[in-house]
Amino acid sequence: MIGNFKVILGISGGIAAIKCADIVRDLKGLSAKVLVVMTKSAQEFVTPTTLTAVGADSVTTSLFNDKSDMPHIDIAKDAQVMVIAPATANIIAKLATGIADDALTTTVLALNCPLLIAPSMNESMWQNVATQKNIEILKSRGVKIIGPEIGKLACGDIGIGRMSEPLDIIRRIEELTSKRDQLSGKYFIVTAGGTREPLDEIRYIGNRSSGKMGFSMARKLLERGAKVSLITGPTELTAPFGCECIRIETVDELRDEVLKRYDASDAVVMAAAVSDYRFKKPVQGKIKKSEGPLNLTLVPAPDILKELGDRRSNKILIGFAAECGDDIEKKAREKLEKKNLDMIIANRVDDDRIGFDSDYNEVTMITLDSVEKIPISSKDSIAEKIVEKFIFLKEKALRSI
């Protein structure tokens, strides 16, 4: 149910913009507050006056002629969802590259809520490799896509590129907002990726973690309305829209960033693959091959999750256990108890089909009184189930008070 939610409707310059009056009218019929942001080209198809007449609470067409000094910031603040319909090939390219040259694109960069786009263009433009690459980039950031559909296009051709119908867009907005308040007001720290411990100024010891699981966790928490700080080791992944992203390399940097935010947090999800060992004394400069054989001394790195568990107070702590061989569940449960966690996610990393670098995994969620196995699934799907389990644990804790 959308009622009382703040919805931003972005309109870019395609013929399908004429359907936006229906979207505004339907959203208002569901008691939503609707703030419209239009590009200059969009106004060639539908006027601000029309959108105001059908119920839009405000219509912004420029960064410089609004009552606010910073309309893009004010519009984005406290929104539950933003939808761009139609989303032209041009606006999709701008979003993928982070261009912010008008009211619509600057509003997107200021968002702290889910973004849904409804592409609309000629079939050749949709199928173009540049457009498809831009869509993949946006999907990787957690942007939701609806359509395009197959039908009669503005040029008269029949093909894919037609914007989804307003009713379908409204239903998708309802899906996105239905869970939006489940974690509203809750602040999560999520760690992701691997750490790197320097040997010298050139080399390091690290691991194969891609960061995909942690990034999926951040996306799913944001969809439920949580505030998220994503602290990640080196990765090529792009942070989801709406989260604070802090990039680190070493265990000490990760520890510092987590502890800096820990007191203000409600929960920590330690999905990062943190180095267990580091070099006792990193070398200044570069070690030369001519120096002969190396004798390297490794010492234990700080156990961040154990430290958090020792001082946890009333926070919920979720850890991950990457294991090999047999007795994975037993090893993970030992970590759960030793580190004073609420839940641990056990997964084996000696199966080439899943785990490191893969988009898929097979895990077991373990709490003190439950075990739930999740068969091979996408990391996004696994993250969804972990968040649902967290919500169950939160509600269970509240019932015991």
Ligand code: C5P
Given for the second form:
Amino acid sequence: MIGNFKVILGISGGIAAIKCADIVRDLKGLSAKVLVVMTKSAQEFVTPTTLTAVGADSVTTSLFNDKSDMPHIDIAKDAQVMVIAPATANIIAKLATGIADDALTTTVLALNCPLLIAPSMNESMWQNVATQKNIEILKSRGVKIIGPEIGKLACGDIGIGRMSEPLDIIRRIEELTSKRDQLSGKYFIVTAGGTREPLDEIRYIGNRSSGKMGFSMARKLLERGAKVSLITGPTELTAPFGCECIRIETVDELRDEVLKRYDASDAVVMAAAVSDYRFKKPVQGKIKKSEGPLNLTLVPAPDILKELGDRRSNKILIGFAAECGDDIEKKAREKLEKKNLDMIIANRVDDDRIGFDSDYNEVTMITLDSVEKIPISSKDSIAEKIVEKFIFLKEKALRSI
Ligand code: C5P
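What's the form predicted together with ligand C5P like, now that we've got the form predicted alone?
Once more the chain from above appears, this time first in line as the rest of the complex follows.
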């Protein structure tokens, strides 16, 4: 059920644009508010008048001849989902590079909600390496893709490139919007990646964390409508669409950024691999090589999660425990209790197939009164399960925070 949701329908210039009247009509049938934004070439296939006639609440075709001075900001504000159907190779390339040269592309940059695109083009254009690379970039940013389907194309060929059917697109929008209700209005701090503790101005101690688990968590929380601040150690990953991303290096920087936001937050997910030790006195400049051994003193770094747990009030705290050897579950449970957490996710880091830097993991979700194993799966699907578990376990608490 979409009811009372604001949906933005972006239309770019492919022949499948003729199906957009059906999309608008179906969305109106579900009581959605539908704001249409069209590119110039889309108007060659379907007119603004047609879309208004089937119920669109507004149709924007330009940034300049609109009632509003800033139509892209007004349209993007408070939208629950945006869908671009059809999405041509051209619009996909523009989105991948962040070009904003018309009302549609500018609106996309101002979005703060999930973006779904329904590609539609000739098979060769779809399979062109440039298009495929652009699709990969969009996927890595959390953009959802539906289709294209195999079938008869406008050029007469049979192949892959047909836009998905309007009803399938509507079903996908419903899926995205129904999930979005679950955490809307909730503010999460998610930490990701590893920290680096300087030894001198050149060297540091760090760890092999890639940041993938924390980034997946941020993506899944955003999909459910949460506001997310993602605080991450050095990583090449692209921040998911719609979150505040803060890049840090040391434990102290991470602690500062977390504490700055802690009071305003509803929940913290500490997926970062935070250094337990740091150098007592990092050296100015570069430590010179000498013949003998080099003795360095390490002192404990602040345990951020423990500090949060000690002053938790009604927040929800989730930690991760990277463990080796036997009794992984027991060790993680001890941390859950010591750090005063709601949930801890235990994972093995002495198995090369999973864990650090892999796209896969095998974890156990532990709360005070439950234990649930998730077999080897992608970090995205593990994040999905953690978020579901979290919503299930904390429904009552969430209502009160
Ligand atoms: O005690 P341990 O480091 O194994 O606990 C892991 C959990 O604690 C993780 O969620 C990690 O992000 C967090 N942590 C922290 N500050 C530290 C070390 C770990 O917040 N200095």
